[in-house]
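Heads up, the chain below is alone and in the form predicted on its own; it's given as structure tokens.
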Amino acid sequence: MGPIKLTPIYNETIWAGKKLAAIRGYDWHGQGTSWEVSIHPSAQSVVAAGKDAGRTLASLVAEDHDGMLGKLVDDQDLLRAAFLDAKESLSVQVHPGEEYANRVSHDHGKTESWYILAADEGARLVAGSDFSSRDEIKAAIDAGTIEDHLYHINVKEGDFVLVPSGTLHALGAGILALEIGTNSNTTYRFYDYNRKDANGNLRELHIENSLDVVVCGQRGDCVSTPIDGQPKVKRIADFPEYTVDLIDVCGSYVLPAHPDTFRTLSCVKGDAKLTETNETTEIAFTESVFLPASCGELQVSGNCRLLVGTPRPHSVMTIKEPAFHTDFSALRPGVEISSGTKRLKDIQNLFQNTEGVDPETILYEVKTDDGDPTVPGSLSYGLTTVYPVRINGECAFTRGHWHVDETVEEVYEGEAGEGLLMLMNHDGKTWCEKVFPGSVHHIRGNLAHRLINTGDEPLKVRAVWNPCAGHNYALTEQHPFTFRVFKENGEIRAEAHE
């Protein structure tokens, strides 16, 4: 099955602009959003043309789940694409993670990202705050100083803004953006500039929900992707839940098939023709299509910029390349460091089966310069060595931990050997990055992290972090990593934790 074009679902909003109406040529009467691809119950996309015209995307999925979504994809993994056209700033809002959204709003959690198609001179948006605690937020509410704590980003055409769940955010006035995000319609409105609706009433706020889910101090990132007329493929979003690839096409490009999952494809500059076998689908500027898992290789022709959103099924542990490489190789010299050793007997409860393995087996060693948390700007520095031990096939790993202060991030750098950095968010979503000499890994403070040796020699990894971070090991025992890693006959195998 080839690309599927869908009929936009327009919604009127208090902050609506006219940029999208001017591009598409429809009569404007307050439409601020246009849902382009959605299987969410609150907005069911309908096929626009062809033999299935008039059918909902959801009905096609019900008829052929594996062919449409991919056999490993379920409702939690779905993506949506929508345009936001803002004449005025949207409310400052926050989205919940998966667990809270399930429990409180009977919906999925939401992580989103915005590609800026057009922005007025001086346009900016909110993507985070400098709040350090919920008490500080409450004090700012009482004092009316919320706006003083918001983190603003100036944006222009081609910018791409990443907004993980828990981030206070708001699209700004004068911006037309394409939102690609997870399958959710749950938004907690935190602050609305004392704006009133058409009836003169202050709009409803969701303060308690917002305080429950906000991640204090968390900020979104902005990736600049200026249009330079050169062909390129660039990954601009790399969330636990999904990725977004930017593709600049100058004449022609071949988009490979992706039989594991569906994808969304949006044209944010120019127009294109998508040909699968002998069938061609034309997409114009601001149009999107749904690419079923069964869609074959696509021949793309035209001069255009495309954004391709691809889900990461939560039932699959992804192993991906690290974002950066470096050739640094020396431990910091001239510093007195402390050492610690972990043997199997120390953490044997974390392994699946330790029968027949000597409990005195050394699994890993850690050397650290602990830094000084009383000195501003001080850093801790460490070297971890994980030995190439197999515990009945399971690869040796470090105990793993969260940070006590989840606003504190950390950087790992591979020095020797090969292995994996396992990461997990609070919803239990687990994924890995490959670790090797020169690999560099940026670890957000709100992710649990563990090193795993998958090679045949010691895995050595250096780390740098703020000594104020703290280490919460108990939490990873209460809520274990959701996958185990085995190596048997030279093959790495991931197995869900029972």
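Between two forms, the rigid core is the largest collection of C-alphas that superpose within 1.5 Å. Just so it is clear, the model here is predicted, and its values are computed rather than measured. Numbering follows the first chain given and starts at 1. First, how it differs from the form predicted in complex with 5-phosphoarabinonic acid.
Core-superposed comparison between these two forms: CA of residue 35 displaced by less than 2 Å. Here residue 18 does not count as shifted, since its C-alpha moves by less than 2 Å between these two forms after the core is aligned.
In the core-superposed comparison between these two forms, the C-alpha atom of residue 121 has shifted by less than 2 angstroms.
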Second form
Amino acid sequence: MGPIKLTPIYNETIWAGKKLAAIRGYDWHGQGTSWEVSIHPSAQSVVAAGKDAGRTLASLVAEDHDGMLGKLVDDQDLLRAAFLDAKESLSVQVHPGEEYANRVSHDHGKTESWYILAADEGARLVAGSDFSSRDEIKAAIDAGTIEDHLYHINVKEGDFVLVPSGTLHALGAGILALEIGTNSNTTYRFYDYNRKDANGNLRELHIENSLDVVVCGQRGDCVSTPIDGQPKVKRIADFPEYTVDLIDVCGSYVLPAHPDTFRTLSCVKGDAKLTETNETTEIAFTESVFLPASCGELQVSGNCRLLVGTPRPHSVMTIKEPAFHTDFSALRPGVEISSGTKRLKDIQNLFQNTEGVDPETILYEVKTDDGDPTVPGSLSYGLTTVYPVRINGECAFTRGHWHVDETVEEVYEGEAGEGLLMLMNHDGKTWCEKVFPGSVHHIRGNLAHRLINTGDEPLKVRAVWNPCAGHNYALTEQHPFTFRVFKENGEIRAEAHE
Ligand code: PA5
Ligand code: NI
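Starting from the form predicted on its own above, please write out the structure of the form predicted in complex with 5-phosphoarabinonic acid.
Shown next: the complete complex, the earlier chain at its head.
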């Protein structure tokens, strides 16, 4: 069976925009959402053309479950695709996970993701908050300061925003987005900017449900997918519930069959012809089709960007790529790594004599997968590379610090090069441990620590610590390490700090 075209189901909303109407040329009277693919009681997609025209997707599923959805797929694994066309911001809201939705709202949980088809200059949306507890949320409701806690992301065409269940979120004004998400219509409205509808009424809020399901501090990620005219296939969402693959087609592409599950396929740029055996379906900009599990290999021809949503059935154990590689390249969408470079000019007062040395000289770089300092059990993971630089004989080192919270320890592991880990207690007693590939260093919470490169290669050291530790640089400025390390004529020499 080939791709199935469905008739959009439009709904009017108080925040509706006209971007989709301008593209599709329909008569606009307040439509803000359009369900494109849906097997949900609140919106049943109907087949638009062909021998099954007029039948609901749900009735086709009832007739041939395995051929339509795939053997492994059941009711809780379904996906929906819908447009959100916002002239104004949507309410700040949160969706439940599967268990809470089943129990409280007789619906499914909702994890969603938004592909931005168009965004006005300066458009932004909400995807998360910095609340650290429910009490803090309640206090912000009472004080009217919710907006100060929301995490905003500026978006443009081609951005893809990931919103797992439990994330406070709101699509923003001036945005047309295609939402690919799990099959739910349960939204707990948390905050609505105190705005009124056409009859002067405030819309209902669901504060208690929101507080039950919100995951404090959770933020949505944004994946940028520039449109560069190059053919590519990229996984842009990798949720436990489903994946989304972006496919840029330049001329032709073969989409393999996927007999295990159905898929949704949406055209978010250009247009294309989809041929399965002898049957060709045209798909235009903004159109979506349902690909039944029994759909064979698809020949795609045209110049277009397609998004393919694929469910991850509950009955199958998922094996994912890890988040990132030891070189800190991201292996999954939405993984953010921070990196920083320290040059001589940033810490030159710490060296004995910087005369004649270029202040731009790079001393070290740090790459980090940051944990969250507001979460007590969080972990950060970093790689520090100290270069084999000598500043008038003095070996390059990291700035060095005590932790603000001295109960928090840290582990370093040598990976490449050779050097020293300098440690100092509060009496100013300073000592070092040798660092080499494979060396492990358990740094007690009350010791200042600094890496020093004494070799001829970059010194690479991995670190794991709880970000609640904090970096106390001020204290190390007040009480500098009591030794300096030099390397001259191949000899390491320590000199007491005057
Ligand atoms: O947490 C750590 O101890 C390391 O990641 C260091 O921050 C890193 O080596 C850079 O050193 P510093 O923070 O002293 O500049
Ligand atoms: Ni540290």
